[in-house]
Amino acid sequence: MRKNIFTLIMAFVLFVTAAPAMAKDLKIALIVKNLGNGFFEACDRGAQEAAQEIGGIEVIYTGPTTPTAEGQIEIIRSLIAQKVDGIIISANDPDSLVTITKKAMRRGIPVMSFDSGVAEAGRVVHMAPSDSQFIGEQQVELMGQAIGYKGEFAVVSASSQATNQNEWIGYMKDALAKNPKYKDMKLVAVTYGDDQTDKSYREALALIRKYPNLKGIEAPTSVGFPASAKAVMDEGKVGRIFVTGLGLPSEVAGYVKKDVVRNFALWNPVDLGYSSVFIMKGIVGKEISGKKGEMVKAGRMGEISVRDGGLMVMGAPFVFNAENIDDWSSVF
């Protein structure tokens, strides 16, 4: 009897040992610049879509209430303690986050940035929505189209530390200086609304009142864009000052129909969140390590390759105007 019991116990042990380990769900954190931002809520929809499509992934959507690096640092500390499997972040500051993201990676938690990058030393890859030079040049062209390639315009950006915004503005200035097409356009000021609606609105009002010959406002931020358009309307400058930039069709459609906005651009934020989850899965699964030439199959987005410096690029921004705004405003 004792021998039979011993035999059964050993058989059970051998069965358990030989059985494949059950794969646990991956917990991936999606840290955005700030909560309550429609752009990032759309990114989260895409991230959740990718998680469901892949299976076995839980996406934790989080971010500070105001867009600060300090708020993101505290969140990352908490996520390290929770032992998440990966962190995807849109950085409020490229350099201030490096120390804490390095700590996460030393603890076995890979970090990638998307939308707004963390410095290369603090992440595995950066997923850019589009090529920065293309975005900057496209923004100048859209501004030119809106104001007839002649006159003064100003920029209402996000924060002065935002990696992506600063790169785009840099390329905007290059295009203005080098392309004779824009010789009659003048950038008179760059201001910062810190991705807060009220502050962006106040900055736009100040520009309108300070520069009586202002013909346009360019806002490469989904928060600053509609805030600037509202300021133009409230100041009674419709038809005299035009606004363009990067924004959500659902938030800008009304201003397009009132001729405050003639054109604007944006990549699909749903696709950006979707692609980022596929990339993080590839990093966690050791499919890629951030080396040039590596590639991830990102579901319906196809293959996305790694460039120099761990850069990955999704695609070109789409241009919206009066002809197509109704088709897109119900999408995002």
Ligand code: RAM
Given for the second form:
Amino acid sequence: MRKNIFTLIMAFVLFVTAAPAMAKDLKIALIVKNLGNGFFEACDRGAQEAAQEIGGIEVIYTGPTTPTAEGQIEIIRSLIAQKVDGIIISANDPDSLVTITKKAMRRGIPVMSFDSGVAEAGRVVHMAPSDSQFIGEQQVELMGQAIGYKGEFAVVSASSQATNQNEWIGYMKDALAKNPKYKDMKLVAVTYGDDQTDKSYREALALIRKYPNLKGIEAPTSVGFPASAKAVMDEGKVGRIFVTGLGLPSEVAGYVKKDVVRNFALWNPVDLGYSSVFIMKGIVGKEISGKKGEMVKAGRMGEISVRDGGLMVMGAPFVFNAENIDDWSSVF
Ligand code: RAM
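Now that we've seen the form predicted on its own, could you pull up the form predicted in complex with this ligand?
Expanding to the full complex; the earlier chain stays at the top.
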């Protein structure tokens, strides 16, 4: 009995003395394009889940109110001063962030991008949700399916400098130009709603009014997508203009029910945030340095490997439609 009590006391003493060491968490900043964006809030849920699972990690969720590189540069400046242990960022511009992220890295704070990339010189790795070419081609195909592969459509994108949207739109244009299947589809305009609901809505309205033969709007942004669908409804164009894009099932479900949206895609943002924290842990722990072939164990997501140019990729996007939307709208 006495021995048991002694063991208990020893365990308690050990716990108390070990506590300060455990409290020395790794502080990892998750910088998003902008605050108030449901997509990034879902990424944060995954990031916090990974932090919990790994233990000893504090994830600081932050970002500017509007999606600008300037806002993110200011935030990185202050994170350097705070001496965080790592930065994970979804970039509002591939190039203008490089000077400041390089500075962070010189000060021993590794930087990786996720979702929307920083140019290679300014980060260790980039965690992409999926292959960019695949995403772009899939968007054209979904638009084709919605409008019967014929007619005019326009894009309501996020901000004009966003790395990810610009890559996807580039591949959309390639697919339209090269694949004879899409010869009767015409991309008439690309506009930018800056991942702001009201601006995206106004851009979509302007397109509907400017192009009387418009058959579709493609919005490769979770903010611009529901805003464009609302514009189609408000203009009384249901059944004449279809909206597709990349969006959160929870934010788009209502428009699927009303047949403004017939199909759309997205990857799981929770998994994207979750994987990114495991990867940053691997970078801080010197397990990976961005070289091709390196591997990180990312918990329930399994192993993720580094490809050419420090690229890491999650998987193919999910496609949603009237059949499966109810299964997904409670997930993200
Ligand atoms: C918005 C952002 C983000 C993008 C999603 C689909 O939330 O622009 O970068 O990946 O849409």
